[in-house]
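There is one chain below, alone, in structure tokens, taken in the form predicted alone.
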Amino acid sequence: MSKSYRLAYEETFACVQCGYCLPKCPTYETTGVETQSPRGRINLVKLLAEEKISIDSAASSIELCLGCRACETACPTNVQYGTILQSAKELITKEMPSSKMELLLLEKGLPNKKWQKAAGRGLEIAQKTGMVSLARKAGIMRVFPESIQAMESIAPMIKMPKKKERKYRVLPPIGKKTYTVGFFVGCIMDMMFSKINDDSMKLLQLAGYEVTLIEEQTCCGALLHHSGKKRETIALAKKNIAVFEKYDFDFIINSIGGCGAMLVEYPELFDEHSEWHSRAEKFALRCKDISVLLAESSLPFTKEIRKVVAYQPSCHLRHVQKVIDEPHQLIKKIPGIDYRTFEKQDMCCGSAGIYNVVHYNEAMEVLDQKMTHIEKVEPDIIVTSNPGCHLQMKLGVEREGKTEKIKVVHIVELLAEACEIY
């Protein structure tokens, strides 16, 4: 099989080199090099896939972009550049295989519940016995890569739901009910920031939603795609797709915003008219994020929170959902919120995922650019709509020495606040 026909090679030539993606690209704003560009990436597959160049000329490029897929929000001809990503990522993924480690964390560790939770608990008596804090004060965290100290450094306090709190069951709605919901709780997510998942659910169920949370939920699989996994992605998608479908719900509902973009794109993982596109179709067109439900509803807010907020979107909820003016729309809305708007907001923060683990150098080049816009509109807090944008945020925080200034939470969070749900 030529690398043409496993490669986006036809879409490759929607691109005009025009330039207009240059500006809105987070790895060409920090290096200023063509290949480090959608319109140079998009030229490495081309000549990849008319086998003019070697796989690994074009690796490090394509392994270097963050997939935030700003460029395609800003390009006035439509090049589907995710779609040309991903199919460089996954021939690169055939012929350059991941390390064990990957293959454990990403096919082993992610799509297993029991595996998570005996992390999550593990890491929760770690924090609460002060084995976490005893390690960093011996200097043992100091074995570890720089990347995984950083991330240790901001890692919340884990409380892991315990079984008669998180019981899998229907949420009746506050009032009169609108629509029914399934809840998509994530993997990191419902980890790290499980109270997160607990208050969205609340949110819904006060703005009339009834909101029904089910066991059999698995990973979205959006961090194996990103590694070019399709394979494992299509295994995880095809066990969601089916659980969900066993419930009459009128939108499946997630406060993720990488999750929530791969949940939208399922389809594109199938033939186009294999039964599985056809219900993956079905599927997607019923996954929301909860700020585009919540903007349609009346929350009542009850509390003011007399604070200077900036938002910082998640790309794959921007540009991937294209879901823009509902989070801003909130946000507003809150009683006593001064909401100020900053230069490049749109751009990535520079997590991505695991990016800022594995390309942690770059990852905070980014980073400190953020930082740098972020900090000219002097935020009481900083929120986010993802819990890899909200640790990252966390980490540019820490970076500038501003964590006793600066908060940052999930929309979800500052929401719930808001309407003093505890």
Second form
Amino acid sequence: MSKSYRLAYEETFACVQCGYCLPKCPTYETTGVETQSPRGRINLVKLLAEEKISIDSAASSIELCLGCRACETACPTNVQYGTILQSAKELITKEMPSSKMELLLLEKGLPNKKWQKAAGRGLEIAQKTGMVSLARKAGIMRVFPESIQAMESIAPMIKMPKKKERKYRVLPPIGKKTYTVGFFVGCIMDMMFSKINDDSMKLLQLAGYEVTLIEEQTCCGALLHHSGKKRETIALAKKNIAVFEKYDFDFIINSIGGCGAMLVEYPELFDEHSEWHSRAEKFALRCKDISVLLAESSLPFTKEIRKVVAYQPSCHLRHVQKVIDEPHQLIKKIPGIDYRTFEKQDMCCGSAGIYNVVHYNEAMEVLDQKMTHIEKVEPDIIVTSNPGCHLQMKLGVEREGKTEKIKVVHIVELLAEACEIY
Amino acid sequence: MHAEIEKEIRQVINNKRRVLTNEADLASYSYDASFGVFPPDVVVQPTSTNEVVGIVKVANKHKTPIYPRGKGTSLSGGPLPVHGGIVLDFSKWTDTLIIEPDDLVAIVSPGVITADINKMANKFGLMYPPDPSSSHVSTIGGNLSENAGGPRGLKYGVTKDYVLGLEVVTADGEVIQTGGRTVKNVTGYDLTKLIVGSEGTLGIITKAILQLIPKPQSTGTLMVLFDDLFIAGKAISSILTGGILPSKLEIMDQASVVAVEQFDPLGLPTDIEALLLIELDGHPAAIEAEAKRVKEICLEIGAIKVKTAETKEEEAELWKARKLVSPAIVRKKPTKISEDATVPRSRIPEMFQRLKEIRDKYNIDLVVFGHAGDGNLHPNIIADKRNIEEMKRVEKAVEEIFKAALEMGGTLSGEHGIGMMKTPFMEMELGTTGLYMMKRIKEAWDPHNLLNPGKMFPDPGQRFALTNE
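The structure above corresponds to the form predicted alone; please provide the structure of the form predicted together with its partner chain.
All chains and molecules follow, beginning with the one already shown.
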């Protein structure tokens, strides 16, 4: 290991090895092995820094971490697990470059709007024209790894936001104007769930916010960051900070648990006391999840929804952004809803960015546990707050053979239905 | 470990995922929540008595040591594989958790999480009282081996007080049953109590029959503030002699309160010397009357303020201060040495005085909180284990804390066990003959010293150490 490389070694000393993180860790839960626990991983990073263990030995434990950071919420001594994990990921990425395919997807695909649109439109056309179902029937999908096949099977019908449909830039508030907000659309979100973004903006309008959509924004960088690509992440962060700085928004709102977490943690990408750090801090302070703003306002619910609802919190919304109560409050406010909590509700569903593609089997073990807990409350609807979780829950429902019985929706879709926004 | 042993173990455990030998896995089972680091040669995760018997026979054949382990929450080094060999990780063996309400017993396998037993018992209107702070993580097997305690120890005692019977694998790989499922049982030697708290040195617990009691209908909480630590100590005895047995009686000293206020301001006054948190349990009418009486007693003796929780939310709010002590104190420095020296209740004020002197003498960061009602204090020293000079001072201070406790008629351990951390002090408490008689029991049960060696009994010349230097 190159000596110049800095692992978050000092941070590992904050761990008193009490083990309180164990019951909250999804991979410890599924494997039952200390090596796949937060305490185990912190110890391995420490040993790595002390050069008492090889990168090869420690890598699989670090790579199999979902990064849900539930351990941080459970930790009685405030260990900065995210920082420790990130430092190890960056080291591993540097020393053991991942496959070319993954690199291409992450580095070129996600941040590139044209690429996304092309890919999205391609899928949209394929789905519309029945090419996908034809391919499925013909068994063509079988040439892809099981993980890709599984993802393809639950991918929503893609409907790209067409330029002419989104010719607005500023959406005026309905009723008295409270605040001005800039809206962050995300990339996967806007490719697969653009309607949720549209509904989000309409809900914000209904709640009295002036919503602005700016074209210049780019990918938040979360997936690159999780893969240990700090340099590329910083480039994207700078771009987002700079373009949003041009406007004087009270808040920058998103409906994506994972991206939201990345945005609020932008300051950590930069050296403290640097100019970019303080710009990032100002930016991050204004970034909020949509549920925070909507929970504060009074939405005009006009439709009763008589359904049993379970909510699967996004880890990055809950454990990183610490948005815990607002989604529950919002769901419970909807007239007619029978809201039910379930065992281990706050545990990760196994989606975790592209984890469920890269580590398919492990992700499915986590998902199957999640489904056994959710199914006990017999929900009609599972509510999510992040596109990754959304797709994962759909896959979970499909794996249980309950696609007809259980609907998976984003919290925004549920609220939009109750407010009769279509 | 030679390949032969691993091969034989794999014949016993026919599942690759439950026999771990790679470098990262061995590193992950080299520690617990105490200080030592000792990698084992192999980690095995048994899920049946037969498998344990098989592994013990392999160990016997090759004279390789075995160390039973739960979730590794031990603060005394109980499961550390100090001489290498086989770690038996019981955390996957969770298949049995049966409540038999008519007998008021629970039957459990060793990997079951302790809090889950109480949760399950609650469904039948019953309770499993021992509640170590780690109960939501720790396994019952580990609790039985270390004889774990908890805040409810004041009223309900420790783990050993709730064990009716055990299934144990002996050092020869035989299976025995001790005790049974009756509350009264006076047949022969009490092997059940002998095994509980023997820290895995006499036999390996593979099943337990635990006693349950009716669950109290309700709880009530009071917070009492004192500007004099000595008076706070006096108040503890006064409450008990005043005819009231709280379910919990916890204390925080000024340093703990200050740390909590700096960490998360709850509005506690920081000019006080001590804070008592008292939980009463039982019939709601009794709680109301007892809370009133506790308030009177405390004010009479000189408390400056008594706050009684009116709602469940207020109750949680009052206990929040106690919960925040750990995160609050480690903000200063990362290493936390939590001791559990215990003194007779009348000596609590004196123990506080001695702790103050030790703090000044060795110039260490020391805060005191813990289960004052049963004399089980937790002097916590905050240090930085990278600072060897400081750790040497801490070692000396800890030694003196133990001495002080013993001089007052107390004990080395109220609830954490001896493990490897406190072995050098065993003779100080038990005397030469006392320790020798214990050693003879060990030799009779485990003549080849295969079961958890290096625990409880000191090696010749062994001294207390918090560093690997």
